[in-house]
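Read the single chain below, which is given as structure tokens and is the form predicted alone.
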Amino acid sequence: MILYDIVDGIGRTVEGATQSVTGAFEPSIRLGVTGLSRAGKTVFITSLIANLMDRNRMGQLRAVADGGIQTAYLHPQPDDTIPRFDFETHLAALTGAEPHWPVSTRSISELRLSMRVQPTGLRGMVSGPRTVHLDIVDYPGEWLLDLGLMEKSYAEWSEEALRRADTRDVGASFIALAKATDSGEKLDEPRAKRIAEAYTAYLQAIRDAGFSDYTPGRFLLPGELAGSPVLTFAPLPMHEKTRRGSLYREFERRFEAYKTKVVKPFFRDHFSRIDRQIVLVDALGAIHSGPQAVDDLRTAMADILGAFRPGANAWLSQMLFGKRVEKILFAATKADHLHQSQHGRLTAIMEALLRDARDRADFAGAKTQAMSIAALRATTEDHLQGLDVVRGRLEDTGKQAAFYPGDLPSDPAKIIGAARDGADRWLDAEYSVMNFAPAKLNLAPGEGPPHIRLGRAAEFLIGDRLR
């Protein structure tokens, strides 16, 4: 095993050196895109690619504003074993005669966009155009949250998971089963399966309720691992006497196997190669679900930043060979569900959540930023009966409707404070969400789909590499 690790490490170092030499001639940016529940990951990637190919709406990206990007085109991706992101099908869903939201991807995928860029300034005077490759790696947010498990023992994870479940109505059934289980008794596979299925049902329920702590993530996206022992465990109270072969000891072993055989390979093969990262967040959905969902989002963001913290994760540092993610953007999506008069308030709430996450994770590493965006604008704005509203086509009926989600506070501390204090509900306000369908589009030549601040997000993530 030690010899394998040494050979594997040398091989990866050589591979990285080779890529560096190649990158000197045609540099590449590897952008990781992930999202917490219902954040619009597929729509973001589709709209970003479409708007980089047809750039008339991307003036907030400096390389577009100054004419640096001469052309952009899809190119075969560098990883032959990763499924290709189905850009064409997703774009057709958003821009067709009867537009609809594309089917969400449930595993990792990749797409390469190649851009011909003319450097500006003094550099542009002495060099000609160059090709820059943008490799977008799409992966479920559940997988990123799993990195937080790496530094926890089974006992620690069980204690945290059971404590959270005990405070939620949707957790009552699983908590009753866990408390009624004698974890010190001999392992019985049918009973182990029932407990794991009950915990999976609980994770599905909290995701539907707007919470973010649904780990282990592969329980919700099992793929080829469905039914395997590595996904047949759950948190259990610690038993005073846990002999070998007991249910508790076997669940502990499977928890460690999950980390070793599921989590580590993903981060070794994919996460360790990412240069820039965007985490999409349905902050409005969390606010609508109440203070506990926002508090859960606070924890999830801190766990994510903890995953990127240099030096804190020794096992990950060994995989990275000194490489670090350079920038992380936390983007609140669905800004088009608010009138522009409230966009600044949503951004302020995201910035406050990010500051809180930095403090909780003791984070000092990649450059971070928070903003509010809409990768595809599905609404228009209006003023109705003294309220700033948005209008759009309802997803369930197809009818046009005006919508007022509630007035976000000008002071984000009112949201963060209530979440931190464990309040059951907002004291002086109610917030609503509406499911809008994509609007029918009539795009002029050179125009990508309409959006809100997608260019600004691209400028933060990749703008410096396009100049």
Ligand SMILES: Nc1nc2c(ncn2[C@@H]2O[C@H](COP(=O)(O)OP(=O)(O)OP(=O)(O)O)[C@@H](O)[C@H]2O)c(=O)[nH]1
Given for the second form:
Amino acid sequence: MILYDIVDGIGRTVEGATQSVTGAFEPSIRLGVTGLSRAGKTVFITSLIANLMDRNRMGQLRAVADGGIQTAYLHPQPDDTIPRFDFETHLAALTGAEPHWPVSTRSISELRLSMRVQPTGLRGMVSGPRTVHLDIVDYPGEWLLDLGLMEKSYAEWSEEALRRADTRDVGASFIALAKATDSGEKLDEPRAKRIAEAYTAYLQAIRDAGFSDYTPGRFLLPGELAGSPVLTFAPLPMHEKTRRGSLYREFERRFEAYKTKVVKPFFRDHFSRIDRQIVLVDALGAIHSGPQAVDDLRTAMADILGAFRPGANAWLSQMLFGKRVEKILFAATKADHLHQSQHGRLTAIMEALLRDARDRADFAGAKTQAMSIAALRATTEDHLQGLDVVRGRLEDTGKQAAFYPGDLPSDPAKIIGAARDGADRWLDAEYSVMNFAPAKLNLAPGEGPPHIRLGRAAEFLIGDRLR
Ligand SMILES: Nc1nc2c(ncn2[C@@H]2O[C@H](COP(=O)(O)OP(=O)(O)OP(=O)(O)O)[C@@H](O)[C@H]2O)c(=O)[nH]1
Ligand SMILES: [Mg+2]
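Since we've got the form predicted alone here, give me the form predicted in complex with the named molecule too.
Starting with the chain above, the whole complex follows.
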């Protein structure tokens, strides 16, 4: 194995290699795919896998262009307790006779694609084909937002959460309830449940209003934890003399349990093992929603990216033991809503959105890049009455339509600046988004679903490990 590592030129840990059925150690790459809800994670993974199995549209991935990848096939995943990414169902939705978008997925899942790779060039002369496993892990970006809780006490978190809720209209009813609650009284489960439900309703409302500080993240994505004590608490005002068994003390204990039993296992078991990461961002959707949504996206991105800056969080850096994500790609998704003449502008906006997070600290040596992609291209391009438009089948009516989404500014500061200044609408432009359904496909043998720059995204993320 050591010899293999030297030939390979890649420093790999034991975790990075898996033992195959034949007993040989084979390299594996763990690719994390995240983004806030509806960012495009499921479509991305489905199309990436399909296009790695049928590679005719993946010429931008060098190992495809030079014939290095001989075969790619699905393989049982290494982790027995993580739900399998339901590739076949999602692909059938996207490419069936009546194509439609896949259902929303609200938890973590995993899929292993194994590739038989023959290195080319000099290395190809000394080594034969080998198997590289790509383990793709899909997880909600919301879970990363919980990192901020790890270094807070219940009293600190409560104080901040209540202060923020107090400044928002949608917070009024929860604040009234929190103020009317005597937290020194003995815990009463039905009452605890009511308070937690009111807090969850508040989180739901701020998410709908476009805010992003909806921690604890699992309150909105509870999965199998729904109704458990670890999700049955809420911020309460500090109570001077709280007895054991009081509401305050019990909520404090549950808050700590949330940290150790929910947040910590995610970072320890999943996040810490990721080698490469793609963060998908629906920047176009936010631009369409207006300046406040864009500014909110900017702050959410900064929070999410905090998880990728070792050192920014003492608890996390301790847990990672110096291991870090090697490459991070920030991808603006659904670029097929725009004519390619505007893709550069979308990428520039994406870069500007990230600059904040990047300026505060770099990613400690991790390579980063921004890109505009469409994992599944649902439109074609056209030029009508002097305008660059896209055409596609509308999701609600099924009718074909040509669509001009508005002209993105060449200077991203026009978007980011207005958002940061708290403008409530775009001044000199209108941006709209249409919901296109996936196009009906007639794929030739060897062809994966149509996309925009998926090959380039794959080259950045894993290209070096396939040579
Ligand atoms: N036109 C177009 N629309 C896309 C593309 N990718 C995603 N979408 C749209 O975005 C929606 C959400 O995509 P998903 O892949 O389900 O997003 P997700 O991040 O997995 O969402 P959750 O599972 O709900 O968190 C889809 O239903 C489509 O409407 C794309 O490449 N092109
Ligand atoms: Mg999903």
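Residue numbers count along the first chain shown, from 1. Heads up, when I say rigid core I mean the largest set of C-alphas that superpose within 1.5 Å between the two forms. Just so it is clear, the structure is predicted and the values come from calculations on it, not from any experiment.
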I need the hinge angle between the two forms, given as the rotation of the smaller rigid body against the larger one from C-alpha superpositions, in whole degrees. 16
Superposed on the core, the Cα displacement of residue 235 between the two forms in Å comes to 5.2
Would you mind giving the Cα movement of residue 203 between the two forms in Å, after fitting on the rigid core? 3.5
